[in-house]
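One chain is shown next in structure tokens, namely the form predicted on its own.
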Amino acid sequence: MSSSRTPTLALIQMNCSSSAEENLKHALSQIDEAVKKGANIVVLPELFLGPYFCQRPDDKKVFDLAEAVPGPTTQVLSEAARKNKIVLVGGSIFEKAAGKFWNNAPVFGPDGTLLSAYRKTHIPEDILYHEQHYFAPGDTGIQVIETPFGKICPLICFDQWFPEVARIAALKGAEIIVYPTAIGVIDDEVEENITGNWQQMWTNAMLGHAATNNVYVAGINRIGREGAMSFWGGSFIADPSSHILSIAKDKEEIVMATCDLDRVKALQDAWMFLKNRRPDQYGDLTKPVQNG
């Protein structure tokens, strides 16, 4: 039985259509699944409302979808929150504040309050991820909340790459690390010169995340085939020893695992890997990059 130390995590992975209203009422039914089955803390995928977009660089139409937050979308998922009585990280949603765009991470406590409210550090430009021309860098720093079922950091996708803000988050003492995404694989004729198992890439680094700062990690992707990308799912769970305790294939399903949380700070200060760093030395991480 799950308790505040135990927690049972639930990652909704799912197919996202062009109807938002459709994926947000999907995305319910699957709360509430996810809840049936002893969920406490749930988290959908990244810009779950619809499919991802940033496949067209110049799609001025796109910002039509932009929201507030908090707004429409929040007090929805706020609502599923406090009626399932529950932690919420909200996948993402493309929002509007002050004349920018950002993509936010909303999460929820229990009682439906909205704890945080992420914005990505890290904006990806790439063939068919070209999200600079979308959102703006975010400008909220890393989040540590303290909820009832323990200290949860939502980070968004691209994030993921960047080791920086895994460290970070464990310094702050984060206990999970959720990271809502949207990858897939790009046709051979759109991206043809880059080769290997990039679905095995993008697991390897999180569960390095995992290992390094001895804390749980989740990535809870999208499935389906949008545009020129086939989106390959394998959302999974890591502890944190970096054992993958759950993990989906690529169609729609609900990833769980039951997080035992004192595991790690027990397991940080026997690797004592927080301990020993070396801040003194790592100066040269805030220089630009030297090119050649």
Given for the second form:
2 protein chains.
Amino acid sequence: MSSSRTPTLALIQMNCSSSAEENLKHALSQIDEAVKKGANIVVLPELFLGPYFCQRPDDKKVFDLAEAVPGPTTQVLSEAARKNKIVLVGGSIFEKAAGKFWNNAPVFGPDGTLLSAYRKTHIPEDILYHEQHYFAPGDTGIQVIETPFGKICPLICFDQWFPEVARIAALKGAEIIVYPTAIGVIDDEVEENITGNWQQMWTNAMLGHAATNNVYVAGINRIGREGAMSFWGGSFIADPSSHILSIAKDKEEIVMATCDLDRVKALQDAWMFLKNRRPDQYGDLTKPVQNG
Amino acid sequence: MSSSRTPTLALIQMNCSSSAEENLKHALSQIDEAVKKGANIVVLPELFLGPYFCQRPDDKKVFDLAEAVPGPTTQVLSEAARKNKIVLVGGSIFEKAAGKFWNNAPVFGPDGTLLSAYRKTHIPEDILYHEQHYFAPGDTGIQVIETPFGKICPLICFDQWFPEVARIAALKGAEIIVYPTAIGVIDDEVEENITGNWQQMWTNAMLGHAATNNVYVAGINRIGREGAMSFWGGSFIADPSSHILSIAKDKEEIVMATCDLDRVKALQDAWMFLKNRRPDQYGDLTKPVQNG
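Here we have the form predicted on its own; I need the corresponding form predicted in complex with a further copy of the same chain.
To see the whole picture, the full complex is given below, headed by that same chain.
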């Protein structure tokens, strides 16, 4: 039913067990299910092949799980995209390349081509989120990918908190920004009176990107309990006016919405945020970070 | 009751009649009312001295209303700040200086000192928002002002849609960003099926700034019908986790909330968004705007 300008987007909110084989198999069956329901674009969560291993800062064995991109997992995902004639954002994969390690979101076209392999730009380092022990800061830059179902920009999890890269995506013509994610609350670490409601803040950050850039925005989270973390799900699709079209509950679920991509340019032309920017006033944004 | 680190913020959501004298008098009485209720910081709406004249693109007589900053209106506002021992953000004023015209938000300290005079950076030009016919693009840069009640950054209305300047405010140490505003829906121009719910989008844009910068954010709108526009009010104060503490309805109202400014650094330290920025990746943000 969907034409290339009104694709149906599907987010696979899933549990991730300790078996990579099982997780991949489960992801493939969920992709098939989404396609049966009419999906043209399917997005998996971040690092969906296993538990969120960055809870531990020093698990040397984890590095054995890293793989090449393209490599064995992307080969399977490529086949799933080709078979179903969809655009597939393969969540993200723990990538090893030339002795370095990255958090990589591969995007496949409907003919199975690997269209891009974005490396996560912003890497957190925090209690139970020890990603700087595992991933180098991304070096690919922000990638906006022309697909038969619109211009898609993959960003990954912690990138959500940086309006800088959402804006760059919009400037490069993105119509849909997707954020494969692994985020949850931490036992004993949630002082809600100080830090507030994490899921609300996470949702609002991305709704802000939709509102200020007039693009579709989707967050795709895992669900379930792993060690001391409870991943909250809450995957959602927002339209270019920041209205939530569809949102998941706290269980496994396929979140779907049809996106009218012509609304992106219609809203951008109506509000003229991109046109009325003042880059001469933004010099502070590119100054090195002051630590301390 | 409030100490300097837990100031009470008050937003004056008001109607603006055709009499500048009446509007100023009304604003002063609302300031007094807010102070009676415990306000330490009071913010007026954008261009509160009169109707939103930018509905018309070519009203030459309007330029006669422009005044110097400091000038007659800031003198009165200064006295109101001094008398009440508050920080006062004087909405914004149509400023004339050296033959040019600006949209200027003056900020006064509790001793009446004019601490800063920020000129609106982003100027819209749209149906019934013909601001580029009246205001030059601001040349003051983003100003974060050290006051006895915290570090405050005044931005103005259309600046709301530019996460660039909210981020710069946070990088400069802002604890509270305030947006004096004049925004409403336009008769016959609202195609909600395309452009969505304007107020929701407006609110979400600012909640996004709160979430991604972990600062207090306040939008202060006028209310009422003027010509073909209906200003929606909806003034609100959000905390550094983007939770709305207080929000106005569609009538005249003083919106108040107590701000625990130490939560700003607590959340910024907990989430580390500012620390983990990648300015080397943000070069596209400072490239000149491509029109077309």
